[in-house]
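The chain below stands alone and is given as structure tokens, in the form predicted alone.
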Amino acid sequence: MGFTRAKPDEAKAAPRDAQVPAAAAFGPGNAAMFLDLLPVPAAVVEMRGRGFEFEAVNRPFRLAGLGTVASESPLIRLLGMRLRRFLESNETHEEIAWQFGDEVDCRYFRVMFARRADKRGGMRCMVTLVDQTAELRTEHSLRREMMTDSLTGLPNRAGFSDEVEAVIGPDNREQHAVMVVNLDRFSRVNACMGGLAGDELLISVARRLKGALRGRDVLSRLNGDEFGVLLTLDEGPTDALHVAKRIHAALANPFRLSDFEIRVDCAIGIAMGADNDGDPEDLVRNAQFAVKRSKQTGRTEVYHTRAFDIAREQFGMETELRRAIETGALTLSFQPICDLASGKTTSFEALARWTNEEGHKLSPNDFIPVAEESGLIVPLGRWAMDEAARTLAEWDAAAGGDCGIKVAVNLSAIQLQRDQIPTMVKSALDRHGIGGDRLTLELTESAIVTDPDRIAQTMKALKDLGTTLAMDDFGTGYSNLAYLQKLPIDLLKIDRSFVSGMLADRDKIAIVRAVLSLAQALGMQTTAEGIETNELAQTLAALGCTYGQGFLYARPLEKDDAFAYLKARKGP
């Protein structure tokens, strides 16, 4: 768009669509009159030599604080180089975003340079500015709200991700790490004291965490009870571990809520930038993965690639295990349990066995933890209970009546929490016509301490069905004697870690003797696991142990082999 003045005759002779538009039809005085008609700041600028002059400016331009003299105008001072390049180019239009003012009074404009395409445009152009300050401030405010946790005022998950991606690049990964802090038992505070108390606790925790960090560290709240920290590593990876120690120390003192003092512990996972060559967002996910391991180990965990590979293997195993349960690809093996005094086989322990689709036999130590973590332990446990009852019914049918044997089935702690165990056991017994007195149900100490009151009700319901209740792996867990006295436990199983090598270890003998004395005082029977020699079996019998289980008698057997073993031991 040009601004040279046209001769009167030329203007009259020109066709309508060829007339010079806008301010180009006016002289310098008329240009000012035309610009005053525009509702936005506007100016006609001419470049003369190395400088600029305003040929005309309108009132909104002056009110915007953009001046009336080119040499004093912030527009020329800040955008002069850009304007010069435009005038020296062949472009007719150029649009740019421009920020003007300090942080408090900052204003945002969309700036347009425009001139005619022919030579009459020369070194002159019109500059218009559209004020976008209110629009952008609203946008920034909404974005800030979207990126901020409303309770603590910290960045939320999305805000933290933006911060991580903005700070960490390919050239500075080694200088940063991401830490995730997960609060223990927070859900219990919410459940017992209400949401307001939980919110108060989170605010207090956020303050302490902030106090434990250094100036350049960035704290965020990722979700309900999980915080993220973007760490700057001045002295290398040890910085992250030092910060973790400070966080544990900061949370060591109890928090006071109403009339209660609450101790808050946490699990901490760290992902080092140096160990990640992918997306910076991967650091957050890696740190969250490390937190899961921290919950299991009870210490601060640093993410390692091998740990992630193991997790991927477990996810693959979870998929295969789900399919195996659905298709009935698992089997039960049965290991005999014998009366140490008479040598008679009194029961079998049912043990889950799995050969995967590739023909590999997987140990229960590998797939049972995967089943518990994924929730598959519930259908797996139901299958095991039904299969044990079915096998007992088949043995009875083959024996022409009650074959005189019990089957022991393990109940997982997760299964006890998530399933209606008494209903499930009764259904299996009814379905196969088996009495409850034919089952021994083995629970671990960890299963009992998770929710003692609820487990006590479950155990009472199981006793009403006539089942025998055993505490498995006694001595390896909490060994709370109060539970033994209050709960209807019939039998203690002494873990193989105490039995194996017992004859050569006085401490183990002392432990076994103490367990046997305790069981006798409480009127309970006992089973020793891991018996591999006659000498060990005789010693345990002399000490008062009731039953024995181990390779001395037999390894776990398929159900048909177990029945054949039973018939052979009974004789003709």
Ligand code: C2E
The other form holds:
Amino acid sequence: MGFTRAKPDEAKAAPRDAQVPAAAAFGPGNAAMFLDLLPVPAAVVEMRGRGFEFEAVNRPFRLAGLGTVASESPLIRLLGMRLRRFLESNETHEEIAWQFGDEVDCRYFRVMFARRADKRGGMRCMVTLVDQTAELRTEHSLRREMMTDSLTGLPNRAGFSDEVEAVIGPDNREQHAVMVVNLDRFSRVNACMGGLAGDELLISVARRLKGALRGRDVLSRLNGDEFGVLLTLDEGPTDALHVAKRIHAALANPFRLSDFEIRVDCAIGIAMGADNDGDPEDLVRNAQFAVKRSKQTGRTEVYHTRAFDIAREQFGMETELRRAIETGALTLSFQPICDLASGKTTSFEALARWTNEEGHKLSPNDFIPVAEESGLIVPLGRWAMDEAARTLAEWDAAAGGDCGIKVAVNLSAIQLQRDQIPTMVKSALDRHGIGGDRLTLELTESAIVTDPDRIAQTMKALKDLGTTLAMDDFGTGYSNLAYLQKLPIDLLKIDRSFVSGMLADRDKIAIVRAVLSLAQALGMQTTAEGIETNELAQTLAALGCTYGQGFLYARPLEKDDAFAYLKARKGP
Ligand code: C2E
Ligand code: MG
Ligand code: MG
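Return the form predicted in complex with this ligand of this protein as a structure block, the form predicted alone having already been given.
Once more the chain from above appears, this time first in line as the rest of the complex follows.
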């Protein structure tokens, strides 16, 4: 029921021939007599010039405090305009909701104006009022009860939804966010200390949360151990993250429950209004989704649709990666590869490393795919080739001649398609005065699958430069064994997924054995990746694998450490 202060558009105009109470048709004399028969406040009102007069009022009218003289009656003071408009219209009947009195002591009436259809009644009408205060109050308090959490007195889930719907509209959604705060391990408190202690804790948590919020933020209890906050963002989305920090800080001190001190932590999920063009209620659901993720990651999580997330991350990474390549912020690490029979270090694999602007070390497994997708793999690959050749030249210079080691550089399948690899490799070697026989190029099986004819030509040209060609991650792709035989491949690198854990897995051993005998049949050498134990190295050596690479020997090292490693191995 929409009982608010009366507004013009709430008026309901009835059809002209509506039933008219008899008093409006009575003459002045008998109106009073008729009104006294009515159990509800009623008056006959006449408009004279600019003013009104009461022709008659009944007892309930007087008792309701509506006066006896029109000029002093609150009814005329507050509804005079409406009454005038009604009397000047052709309507015979109008009904409005009217709230009379201040907020605390206010009464709700349904007010009806009625008069004769033929205007013989002149500018007069009967006003009757039906007091609906009790009914309305019951309805309000029932509604409030339904919308309130009885434990904390905060809005509950339904109440919160109402608040969100009322506040957030299409024009202001950027200025709002919904945050969900979920307490960690609350069910354990309940189970160990009982429901009463749990209730006490919830009340204290609610109090602290309220203290961490700003005046306009709305706190609610969504369910058991989950609170919702409707936030107003003055400075944009960062506001929400500040509030999240304040909430964590507010909960940092332990809570005292009888004789115990209890530490309560929480997960926080946020949904920004700006990212939501649907139903405001979606914001609550999305924030609940984000809080689930926050439970796993241990961080405050902001909800984005997954696609949005990936696109933003990749775009951000792409821009940063481009800058990193341009400004020389990438580095190469070098991981030794050893001859399994003699234990001698024969080469280093060059592996790209990137510490981004925020200081995070990113894995090539994350940024190489972004480089491939964006085309940045071409400049990245050129840089890696040049940097590897330069480093080898530096090592040679430091060793006073050929330092006796090779460098292996990775080539991505996309890079092979997009760049003139033989020309690129030759110019890098020439630039640093390095012979082709000092270089191994690691290709993956996917390079062969995409365009076997073109790759065959490229590989032949690379062989003509004197380089060694290795098939990286062997076993994980789908290479056609017939091609393997046709292409000038010198070395198979057996993927780490087959090597690690091989000793405890008969299937893996069988695969490794098969690869080793295939390589032997084709006259190729082999490198096992991911050797982490001595036992594994020995087994692989016994099976006839040529080289080994893995943490057992060394993790990828910075170039100076790699050189020191080399020197230490070779002895003085
Ligand atoms: P990959 O070429 O197979 O390189 C071997 C990866 O295995 C390296 O990971 C290395 O750190 C890791 N590894 C080596 N030994 C062990 C071990 O014993 N245990 C474990 N758990 N891991 C080991 P990283 O450096 O993260 O490189 C990942 C991949 O990124 C490389 O795999 C390569 O495919 C690619 N990548 C790295 N640098 C470049 C580059 O300059 N160009 C291109 N195209 N790809 C690159
Ligand atoms: Mg490799
Ligand atoms: Mg590999």
